[in-house]
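Coming up is one lone chain in structure tokens, specifically the form predicted together with its partner chain.
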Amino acid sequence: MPGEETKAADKRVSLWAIARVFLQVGAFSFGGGVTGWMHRLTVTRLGWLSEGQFLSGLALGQVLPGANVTNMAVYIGQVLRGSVGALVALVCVLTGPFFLVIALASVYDDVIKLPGFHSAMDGIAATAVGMVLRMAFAGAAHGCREFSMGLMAFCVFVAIGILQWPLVPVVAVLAPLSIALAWPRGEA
């Protein structure tokens, strides 16, 4: 039984459990905020990943091409159960949305005429941003405890969020700096 009983934290998550969680994420994430849902379920509720594991995967997923949602599903699946886990998470996170998005599109011309429907859609999209913010708050509480780390997060936020500089050069400069600052000192 390779990998078993190394540490209590290394308990194996079943493929079925991965499928169930990612089907849920896919079907529930109205208005977006999908990575926020993943964080809520896999880190906060189930404790499958540590905050650090999740956040570093999120950063990798943003720098790599592809939707953050699918990259994150692949990463979480890979960490939990290797390539098979990654494939299961990817397929499951897309299955619900595939049918739901087409279902909504088929009735769109009718429902859009309902009073208030458009505003309700706007409200759901605005509120879903809160799912992502919750993840950012939790991440900041964990990952920015040192002043230097908080400063890094702040610089990334200002450069990309406020000044709207392109992502790749900003991360290419700040990520190595942040990693250098995080390098364990004293034990060469």
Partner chain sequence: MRDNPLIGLTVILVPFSLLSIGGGPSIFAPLQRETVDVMQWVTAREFIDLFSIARVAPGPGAMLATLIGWKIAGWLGALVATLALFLPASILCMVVARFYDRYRGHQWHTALEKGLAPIAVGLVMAGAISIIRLSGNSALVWVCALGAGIWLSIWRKLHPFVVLFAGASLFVAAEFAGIWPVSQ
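What would the structure be for the form predicted on its own, rather than the form predicted together with its partner chain?
Keep in mind that what follows is only the chain, not its partners or any molecules around it.
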């Protein structure tokens, strides 16, 4: 929606707020579901980005090389405060894991022997799956407003998710078709 992006862009987010959020995301994120958490924080809770802005960044972050989490941090920081915001978000999302991995590596053999450790990891994994599913439903609701968009999403799901076809040929066939179906046409 046209007013949606401008509403979110009108708010000036402080660098300290960006740093705090991305330090939190980096320090307390394990494995999958991080983009779901970023969505919850930046769109749902804080209202820094609109749904459309976040989904555009997610799509861009997934096609670019590198980890989706770092790509999303750069994107969100850039949208909120430009190059400085992107740098702050990137450094902060990587700072927590950097020190945490070093600390955990030194005690890893002892930690995995703790009672309940594997159950805790299973619980964290289930939570991550739930967050990814929530974000998938939000993305589908936003992105599949027209029949052709829903049809393309369904075709990709069947081709890759069920039939397990390779990603590159599926994208090579369906991306041009999707663009053709979504291309704006003038009134006839």
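Positions refer to the first chain, counted from 1. Think of the rigid core as the biggest set of C-alphas that the two forms share within 1.5 Å after superposition. Please read all numbers here as calculations on a predicted model, not as lab measurements.
Novice: Could you tell me whether the Cα atom of residue 172 shifts by at least 2 Å between these two forms after core superposition?
Specialist: Residue 172: C-alpha displaced by 2 Å or more between these two forms.
Novice: Where the core is superposed, what shift in Å does the CA of residue 117 undergo between these two forms?
Specialist: Taking the core as reference, the C-alpha of residue 117 is shifted 2.4 Å.
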